[in-house]
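So this first bit is one chain, no partners, the form predicted on its own, shown in C-alpha cells.
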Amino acid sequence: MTRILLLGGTTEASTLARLLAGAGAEAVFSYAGRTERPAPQPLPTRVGGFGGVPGLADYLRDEGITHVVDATHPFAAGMSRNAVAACAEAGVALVALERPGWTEAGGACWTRVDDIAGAVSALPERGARVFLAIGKQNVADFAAKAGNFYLLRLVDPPKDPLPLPDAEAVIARGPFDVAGDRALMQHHRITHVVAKNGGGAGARAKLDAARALGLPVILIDRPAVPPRKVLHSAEAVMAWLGHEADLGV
C-alpha cells in the first residue's frame, strides 16, 4: 500500500495536500510547529520534529511511508538534509517540491548574499531604515548593525522583546500584494530591504515593490541541500507518485 509522508508549511504543500485528499491518498502532513496557527490541512497531520535522521527514519518505518514530498520553505534546509538521509537510510522514494527561485526584473537593484552574516555585512552600519522579511528566525543577528531600524513582518506575534534596539513588528499571513507592500515600506520611510530568495509568487510582491521605489535589495540566496529530485508543481508531484502508485486518481 501507497503511503505519503508530505513535509508541508508552504503554499505550495497546501496546494498538494488538497489534490492528494481529492484522490483519496493515504497521507500525513507534517508542520515543523514554528507557527502557532498553522493553516487546516484536508489530511491528518501531525506537528513538530521527528528527532533528527534517526527518528525520521524509524518514523517512516513505523508508519509504513512509501513516498516522501519535501515541500517544506527552500531555507528549511535542516529538514530537507535529514529527509534525503532518512529516506537513504530507510529506502524510501522522495521528491522534492520547489518553487523557482526569484531573478532579478529589469531596474531592480539587488545584492545576491550566501547567508545571513553576508546580510548583515551589506548593510549600512547606521542611519538605514530596513525592511527585515527573513521571518523571526535570525533576527537578533542584525543587532550587530543596531545603529539601524528595523521592520519585521511575521505570522504570529512575538513572544518576546524583539532583539533588536530599534525595531518594530507587523503581524500579518501572506499572499502579499505590490500596493500593499509598498505602502507599507512608504509609510515606514524604508530605505533597504532584506530578503531570503524563497520565490513564490506571494512573496514577491515585495521585491517588485522595492524595485518601484528604487530601493536596494539584500537578498539570500538559499542553503545547499545534497542531491534530490525536484519538482516545481503540485501536479508535477501527482504525477510521479501516479506514475509510481496507483492513487486512485
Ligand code: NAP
The other form holds:
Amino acid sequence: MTRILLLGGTTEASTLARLLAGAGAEAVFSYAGRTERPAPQPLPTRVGGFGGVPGLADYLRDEGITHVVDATHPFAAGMSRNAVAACAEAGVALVALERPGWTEAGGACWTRVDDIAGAVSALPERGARVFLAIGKQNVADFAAKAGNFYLLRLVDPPKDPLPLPDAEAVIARGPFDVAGDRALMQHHRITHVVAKNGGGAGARAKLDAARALGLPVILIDRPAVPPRKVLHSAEAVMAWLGHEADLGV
Ligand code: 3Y8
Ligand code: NAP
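Next up, the form predicted in complex with this ligand, please; the one we just looked at was the form predicted on its own.
Once more the chain from above appears, this time first in line as the rest of the complex follows.
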C-alpha cells in the first residue's frame, strides 16, 4: 500500500498536494512550522521538525511511509540532507521536486555570490538602500554593513526589534508580482536588491522589477545538497509515483 510523505513549503509542493488529493492518494503534507499560519493544504498535514535523521527515520517506519517527495525550498538544505539519510536508513524511495534556478535575463545587473557572507561583502559600506528579500533567518548577518538602510520583507510580524539600526519591515507572503515589487522598491528609493536564487515564479518578481529599474541584484547561490533523484514538475512526480506505486494515476 502506497503512503507518501510530502515535505512542503513551496509553490510546487502545493501544486503536487492538489494533484495527490485529486488522485485520492494516501499522502501526508509536512510543514516545518516556521510561519504562524501556513497555507492550508488538501491533504492531512503535520507541522514541526521530525527530530533530525533518527526522528525522520522513525517517522517513516512508524507511519508506514513508502515514498518521500522532498519539495522543500532549495535553501532548505538541512531538511533535504536529512531526507536523503533517513530514506536510505529506512529503505524508503525518495525523489526531490526542485525548480531550476533563475538565469540572468538581458539587461539585468546580477552579482552572484556563494552565500550570505558573500552578499554582505558585496554591499557598499554605507549609504545604500537595500531590499533584503531573503526572509528573516539571516538578517542579523547584515549588521556588518549597518551603515546602509534595509527594507525587509517578512512573512510574520517580527517578535523582536530588527537587528539592524536603519531598517523597515513589510509583512507579506508571496507569490509576488512585478508591478507590486517595482512600486515597493521605488517608494523606498531602493538602490540594491539581495535575493536567494530560490527559482520558481513566486519570488522572481523582485528580479524583474530590479531589471526594469536598472538596479543591481546580489543573488545568493543555493547550498549544496547530496545527490538524489530530482524531478522538475509536479506532473513528473505523479508519473514517477504512478510507475513506482499503485496510485492508479
Ligand atoms: C513555512 C508556508 C505555497 C508556497 C509559497 C516559493 C514561493 C511564496 C517566495 C521575497 C522572498 C523567502 C521566504 C519565500 C517565498 C513562496 C512559498 C515562498 C521568500 C512560506 C511558508 C513557509 C515559509 C518559510 C519562509 C522562510 C523564509 C522563506 C519568506 C506558508 C510562506 C524569503 C525565501 O519568518 C520566517 O521564519 C520565514 C522563513 C523559511 C526564508 C528565511 O530564511 O526566512 N520561506 N514560506 C514553511 C514551513 O513551515 O514548512 O506559511 O504558507 C512558503 C513560501 N514562501 O504554498 O504557495 O515557492 O518559493 N519564502 C526566498 O525565496 O528567499 C520570499 O520576499 O521576495
Ligand atoms: P532547513 O534549514 O533545511 O531545516 C531545518 C529543520 O527544520 C530540519 O532539519 C527539520 O527539523 C525542519 N524542517 C524543515 N522543513 C521541514 C518540513 N517541510 N517538514 C518538517 N520539518 C521540516 O529548513 P528551512 O530553510 O528553515 O525551511 C523550513 C521550511 O520553509 C521548509 O518547508 C521550506 O520548504 C520552507 N521554505 C524555506 C525557504 C528558505 O529560504 N529556506 C524558502 C521558502 C520556503 P528536524 O531536523 O527536527 O526534522
